[in-house]
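Given next, in structure tokens, is a single chain: the form predicted on its own.
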Amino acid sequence: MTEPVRELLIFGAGPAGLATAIAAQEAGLDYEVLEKGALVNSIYHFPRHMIFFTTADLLEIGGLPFVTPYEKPTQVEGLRYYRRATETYGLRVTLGEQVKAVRTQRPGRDGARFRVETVREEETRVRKARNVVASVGYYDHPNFLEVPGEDLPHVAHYYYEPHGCWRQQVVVVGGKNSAAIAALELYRAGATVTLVHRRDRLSDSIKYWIKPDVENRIKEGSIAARFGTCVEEIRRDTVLVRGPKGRDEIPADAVYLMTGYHPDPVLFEGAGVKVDPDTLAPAHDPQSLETNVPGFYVAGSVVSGKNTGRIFIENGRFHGEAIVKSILRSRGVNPRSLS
């Protein structure tokens, strides 16, 4: 069977990818969203009791109201909302299909500029598209410490829920929002928590309602803190650290490395997209979101590379409209308002 040529293939069914799909659908473009995991896969893997840092109206896509009785919605409400948005608009989303590579080619009669290599249930497939949007985020790629023992079974780079650590000794590594939230939840669930951070104090980027809570717990001794301290090795039941007073071992039944995440440049570089070696940000036009490769666009948090604090759902959800307008202009069509 001959593969159809899509006008637009969107990689990633997160909020920015879904918003791009809505804009494409409203513009009458032939599109499809490819997602390797679940719908809004990153949000699905957020902590189970997470509360968004923003209000519901700033998470909305496609003008669909996000209704919640809370000032800030929960992770469960977010999952429900994005499922409802996908169903309401009847978006064409294919789950469980991972994009492995994107290759450029000289357009033939069908106008296809990209060959997209995917895999689904061990079956490989080559798709064709005139335009592609990478809305792949960064949450799948944790920043590793590169220390012995980081791959032990009781070590995790993601935190989900605290119940399993009741009455256990837990080491949390990091000094930003994720580390602070994990430390607080684990402590309140009955764990003995030690927070290890390489800097001399917690990050100023911690949200204003979280920072005094964790600082007060540290001050009163409910959460132990080791500042100016680096992890040197993780062992079966301890963590070896080096701090201002030299080396020490901290008892640990579980270790959470909340050290952040980064985008993977391989997909971009394979297609010829220039990537800044320091920030890992793909080269792109800030207005159209088109990269140096014609027809290859970026959307969502991946736009800013390692600078993950610049693009959130709140502003990344508008990328799709700009991208679709750019595609329409490239076809000689005067784009109507998509807002």
Ligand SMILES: Cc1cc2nc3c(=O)[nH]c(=O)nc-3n(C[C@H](O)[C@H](O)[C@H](O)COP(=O)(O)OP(=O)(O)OC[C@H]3O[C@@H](n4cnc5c(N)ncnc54)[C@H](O)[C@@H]3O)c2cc1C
The other form holds:
Amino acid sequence: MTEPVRELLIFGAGPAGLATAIAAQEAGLDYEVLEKGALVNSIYHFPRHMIFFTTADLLEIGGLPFVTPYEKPTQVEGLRYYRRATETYGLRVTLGEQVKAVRTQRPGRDGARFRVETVREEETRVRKARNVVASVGYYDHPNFLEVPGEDLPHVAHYYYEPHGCWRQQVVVVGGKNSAAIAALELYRAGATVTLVHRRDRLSDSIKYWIKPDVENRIKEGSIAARFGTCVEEIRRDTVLVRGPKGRDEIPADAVYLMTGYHPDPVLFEGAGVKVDPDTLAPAHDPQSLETNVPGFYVAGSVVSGKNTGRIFIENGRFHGEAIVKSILRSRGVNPRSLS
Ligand SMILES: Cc1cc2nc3c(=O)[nH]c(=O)nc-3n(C[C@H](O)[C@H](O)[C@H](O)COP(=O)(O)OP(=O)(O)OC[C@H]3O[C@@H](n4cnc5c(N)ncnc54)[C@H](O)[C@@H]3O)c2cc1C
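Okay, that is the form predicted on its own; can I get the form predicted in complex with this ligand now?
Next comes the full complex, and the chain you just saw is listed first.
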């Protein structure tokens, strides 16, 4: 079977990838979304009791209303909304297919500029496209502390739910939203929680309705906090830390390292996209989202590299429209003529 050449291959079915697919479909472009996991796989792996920070209207894609009785929707509602959006628009999404590498090639008669190597159920495949969009997010790549014991079975870089930690000693490492939320949920589910943070206070970026809650739990002694303290080693029952008073061991049945995430530059570098070595942000035009490699676009949170607090669903959902306009212009079509 000859591999079809797609006008557009979109990597990742998160909110940004799905919004790009809707824009492509509405413009009549031949596209396909390749998603390595489930639909909106990052949100699917968020904490089970998570409530979005933003109101539902700011999470909408393609103008489809996100209806909820709550001020801010839950993770479960988010999953249902993005399933519904995918069904409503009949988006072409292939799940369980991971993009492993992207190579540029001199366009032949079919105009294919990209060879995209993928794996699905251990089967490798090479797809071809004239344009590609990497909307792969950052959530699959935690920031490691790189301390001994980080790979022990009771250590996790993702927090999912608190029930299993009832009556256990838990160390949560970090000082931003994820650490604050995990510490509060674990404490309320009956765990004895110690929050360890390398800085001398919690981050100002913690949401205004979460920060006083965690600060007051620390003040009253319900959650123990070790500020200005770094983890040196994780052992089977303890975490070895160094703080203002020197070295100490904190008992721990479970350890959550809530130290953030970063995008993986490997797909970019293989295709010749320049990536800033400090920020891991791909070089791109802020208007069109096209990188230094013609036809290679970026969308969603991956755009800002390690600075994961700059692009959210709220603003990343508009990238797809800009990308589709740029592709249409490169084909000599005036995008306005389509509206
Ligand atoms: C706990 C938490 C709460 C949040 N709350 C909010 C909020 O309230 N409001 C808000 O606006 N933002 C929120 N965010 C941030 C928001 O979730 C992200 O900004 C958003 O998910 C980014 O969307 P995206 O489509 O760019 O990436 P993602 O949602 O991460 O989607 C990327 C997709 O690409 C797939 N993928 C990755 N690599 C490959 C590959 N090689 N091949 C194929 N597929 C691949 C992934 O499986 C994933 O499905 C929150 C984040 C967290 C962690």
